[in-house]
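Heads up, the chain below is alone and in the form predicted on its own; it's given as structure tokens.
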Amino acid sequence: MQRSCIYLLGAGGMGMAPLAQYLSDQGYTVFGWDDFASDERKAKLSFIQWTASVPPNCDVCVYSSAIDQKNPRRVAAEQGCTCYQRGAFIAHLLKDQRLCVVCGSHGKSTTTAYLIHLFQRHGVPVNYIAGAEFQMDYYPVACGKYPGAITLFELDESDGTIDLFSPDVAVILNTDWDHPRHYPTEAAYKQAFASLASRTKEQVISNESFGLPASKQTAIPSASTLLELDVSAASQAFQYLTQQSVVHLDLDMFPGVRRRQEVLLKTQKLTVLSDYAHHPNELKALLQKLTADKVQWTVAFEPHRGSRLQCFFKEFVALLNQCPRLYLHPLYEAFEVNTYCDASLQAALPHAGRIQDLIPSDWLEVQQPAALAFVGAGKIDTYARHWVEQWMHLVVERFKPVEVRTHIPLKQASRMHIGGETLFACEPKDLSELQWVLHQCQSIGLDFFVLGHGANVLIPDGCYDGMVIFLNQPYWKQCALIDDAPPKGSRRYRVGAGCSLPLFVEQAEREGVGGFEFLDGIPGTLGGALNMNAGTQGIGILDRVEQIDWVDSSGQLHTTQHSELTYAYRSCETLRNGVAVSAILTGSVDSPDRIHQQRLLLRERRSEHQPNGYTLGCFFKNPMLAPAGQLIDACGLKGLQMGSICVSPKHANFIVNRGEGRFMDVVQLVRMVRSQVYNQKQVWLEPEVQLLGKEWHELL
């Protein structure tokens, strides 16, 4: 390990990829190969130089547990360099670090991820090698950038290399017997953790009994579920390692771990879940959660390793018999070959279907809320994601002749330049197509959201599992004077929901129609402005509306006169669950020069007081006490920052993205601002910015 080049065999898996990232951060040149890594996977792991054989300048090869002694690449590597099993290599690599390991039968990936998240949230430098990817790639899978910092490592006991570690701190979650191929008895399995505890230099954090002095072991606070135990263990370890407290906000911001109760799809009628449970106790905990949700659940289960299935066969059968709707995926052998066959499981569960009989078309239009859980640690997650893609293809077909696109990025669709993607998106050409889209969304159970210029919409990271509708076609951009006989001195426009407000105001000025100057500088479309009653100077756009044509969530067209509208400051109850199609707005005959001068004056005031950059304008509604910006400023919060997101030093009611800000950074900053203003002024500020797919009360 003296040279700067290291070769990893089996580099694409979740055991090896984090090690590759850590080594790259440490300054090593990392080469590697994996027979099963796709081109997409290789591209994602860009810190690995992919080559099928060990380069001449590498004298160290590290191989995963899945690479057996007869593997030809391993045999070839052993001819020219020193080879290490992954666990043995990491034990040597980290032996001089201040090391905290997380281990146990269940939950170590989630606990490690929570612990990493807490370090990141509190801004404490930490090195780590995780065992699972974060959802949305929120954090890297590993980090080795901080000399002298604590190192966190998810320690796997399956291959026996746990015996090579002597950490400073050990988090031992549980010792439920597992990996019977390596540990033939429960006693042998438990002894591996007991020995680790005895070698731990400072502190063991666990509820297991290891016979240690009271000063050397800290108990994990009690928890009613395995997930709650993971959270408690991570919090306890973080507090010990940093002497800093954990608050609920820290935990609320956790982005999630892939394949750990990960929601792959969630509509009004269907939820699809992926979970890593592959041990009877993990499966039991998952089934308890599914039952508690009181939704009609279907489980697709993949046995993992023949040795585990054989050892715990009765337990698996007893648990899976509790699933009235069950499908079985073939056994995932991992590196075990010609071991126990899963045909006996199918025979013991005659009510279970085969995974290929789980047909996406049967789930396209369910009558009542239903859910589907793909469960297992091998190939079933890939199967689940492919199943969802097949379901999506069927959905796209249902919307024809309207063209529906899938997996559309939305980051550039918001003026704050934050956001993930939408599962579906479309651009209806006219009213009939919009009605068809809304009708189909209701039938399938898809949420929908009409997105204009993104001037007042904050878009979460991740995926919006609904339909984003863009009114970009010419039909929606109409803006024309009505030629009937208006009241003396007034003029009326019919304006489409997709018409740009700046263009509308420009046209009104040219045609000598005043009364709309207050809209100058609002960068959205008419539809969005109507939905939130946008305005300035105490005037809202709905004050200028004579009539709105809109469609409800079923696609039915309505016409509502001004006297029938229900609206207030920054809200329109009439349009809460509908989509504006067009509106008639009333202005007054005026001089184009006077209108122009008024607009210039308003523009100068905005330029003087409002910031530029990636912002959604005023973030909070103005309460009765005083303008929101004035209250925030009085509390000394100008410039308050979370990551790349900050309260503008120029105008305190503007939140600005100064770089690569994330959605949860905005949420955290909003929470902090609201809390401080309430503590000092006894006023709860309410956001006027809309959320895509969420409600503010869910986050605040």
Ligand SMILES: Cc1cc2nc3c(=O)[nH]c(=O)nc-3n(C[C@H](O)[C@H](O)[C@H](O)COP(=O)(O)OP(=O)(O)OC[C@H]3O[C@@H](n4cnc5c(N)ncnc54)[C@H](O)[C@@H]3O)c2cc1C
Contents of the next structure:
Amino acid sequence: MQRSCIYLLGAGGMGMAPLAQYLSDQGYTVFGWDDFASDERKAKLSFIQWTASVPPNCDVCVYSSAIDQKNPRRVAAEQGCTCYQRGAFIAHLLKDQRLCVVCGSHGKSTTTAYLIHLFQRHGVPVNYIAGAEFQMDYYPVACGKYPGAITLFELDESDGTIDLFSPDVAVILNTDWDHPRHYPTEAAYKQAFASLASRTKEQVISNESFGLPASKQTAIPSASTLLELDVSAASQAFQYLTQQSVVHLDLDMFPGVRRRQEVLLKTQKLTVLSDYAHHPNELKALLQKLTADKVQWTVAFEPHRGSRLQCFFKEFVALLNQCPRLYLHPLYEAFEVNTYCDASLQAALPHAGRIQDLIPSDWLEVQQPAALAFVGAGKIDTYARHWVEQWMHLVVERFKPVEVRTHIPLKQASRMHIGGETLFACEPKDLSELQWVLHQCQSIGLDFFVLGHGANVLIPDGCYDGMVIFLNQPYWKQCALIDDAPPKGSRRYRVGAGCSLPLFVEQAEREGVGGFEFLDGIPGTLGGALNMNAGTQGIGILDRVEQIDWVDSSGQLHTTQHSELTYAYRSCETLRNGVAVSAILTGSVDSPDRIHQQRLLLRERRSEHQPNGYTLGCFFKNPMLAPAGQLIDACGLKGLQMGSICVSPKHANFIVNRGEGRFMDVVQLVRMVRSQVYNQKQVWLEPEVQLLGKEWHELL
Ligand SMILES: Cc1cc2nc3c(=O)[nH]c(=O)nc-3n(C[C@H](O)[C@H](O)[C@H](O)COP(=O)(O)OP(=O)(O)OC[C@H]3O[C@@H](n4cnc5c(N)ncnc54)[C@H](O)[C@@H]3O)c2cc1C
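With the form predicted on its own done, generate the form predicted in complex with the ligand in the same format.
Next comes the full complex, this chain leading.
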């Protein structure tokens, strides 16, 4: 096919948008239109030139299955262009490629996404057209950049264009009857897959029986849930296509697919999910999961397509009757006309409420762990996201007079320059505001995290569903000598938790107070330093602390004297769930010149041994055996790289982001370093670096 201009009708939907991306990567000029795409959606699909009619230089138009024969734009396009239905066009487009299709009644988007993820993690070039977006847009929905590479395609059976494909490899997940409008009988539906299997040139990966010779079919290793089947199928296909094996580490880094058990909100008490289930078997799998999670669960369900509702009415009623709390969203017609009406579903489920009755304010102070699942393949996902935004708005109101901002990006807030966003953030002006914030977090069940200068915090991609507290208002930055009668030769400072540690060290030098030189070159705030017991040369800041004022998670203020503090190397148990407000630090009268010389010496040593750039300082704590950097170096790991993240060639305990590094690359590199050091030195290194909203044991 000549690479020229193509016009896509219905270009904003999940069928056409990935095709547009693929074509654009392949060098086509892509024009398009979509009556229903919002401006935001259009802006996101920046590889499409949006125009309401076919440009004069376009002679090919592709339309989605939602565009019917009478659509005026399609009618107009048919005057001057060759027009194709999406599936037919893709069959034509990919006919000369080495092609692996993923299809079946359930799980094809998730399986395709896992497969794409495996190719990416292993660095194997792959072209693909996916059928759903990755969470956080972690990977693009399509890629057509690699000439000669294998192409993965999520093949949809709903409109019959499956009959036009003859792939090299086919993953067929299951063949539970669906789309009764197109396939009036179960046999007709199954036949479509059987025919595809027989046209597949090389290998079919499936547990269904198609009467193929044994050499032409590979089974998918057994799985007890639909999700496990998807993972298993993707691994099997990846191994077949690349001859490389899959380890669980590859899989648990999977970023997730939108609307596939996607967590829209997760507080200590409330989880809100969006799920695409629209066939009885998918609904059944979701209800099993919700039951197994042992929380109070509620389902808001949107039936999808009248023809499906009518065909499987009894099954839907039986399943929905199992929901302890149920709300119904009106039927999503999906461009079908004159089909079954959902009023009968409402009548058959008298315990069901209407979706409008699901009021966000009822979910603000949940007493026991609860899950709320918005389920369906139509508009309910948009409804769910709007619902969460309303819930967030109520939360913001609850914190007043403290101003709470939402969806705050955090990438720049960590010195690693990696990370997603926080749902909520605030900057309390003083102690009473901080106490109020903590009190409200507790009553709503929101996690909180105090972020200093982010010199020791790694921020995951995605959204932290809690409150990030910044102590950066003037109140928190105070730093002053205490004007009382100190023991001879000693001087004491009261320092606010938000005071910059380098500025404090600077001030102490100016004022001739020695004993803090060991803190030179340690970036961050006093609060961060107290929590991390920051230091060098065997001394930690808590060794210089006389007392700490801090607030616990209910908002109560405490004062703890040095003798009562519980702390160790790079940790302070006393502050584990608390927020430091201020501390009294003790030094000794000294000469500014001597302090200056001492600091210069330490600074020179740092610049000689430590790299610059986006880093969090020493990544691992030093074990008893030897400094972590020495062990990593002795294992030959300096320079080890994962994406843009590497073990610094200058200092092996520094992990550096060379530009566009991602959280998962850091985690993968950390895993590699740890396992190699363990294999060679029998020591498990423990990260010193803190994680926002997660614990290292969940990841390592
Ligand atoms: C180039 C470089 C060199 C470094 N060198 C050293 C070094 O020599 N020695 C050393 O020990 N560290 C070093 N670090 C690590 C880092 O500087 C320290 O851990 C520092 O104390 C972190 O302060 P922060 O304000 O940035 O805290 P953050 O990184 O923002 O937070 C660290 C932890 O402290 C918590 N926290 C922050 N404020 C408070 C508060 N008010 N109350 C309770 N908890 C709080 C956070 O929740 C988080 O758990 C280095 C880092 C870099 C980037």
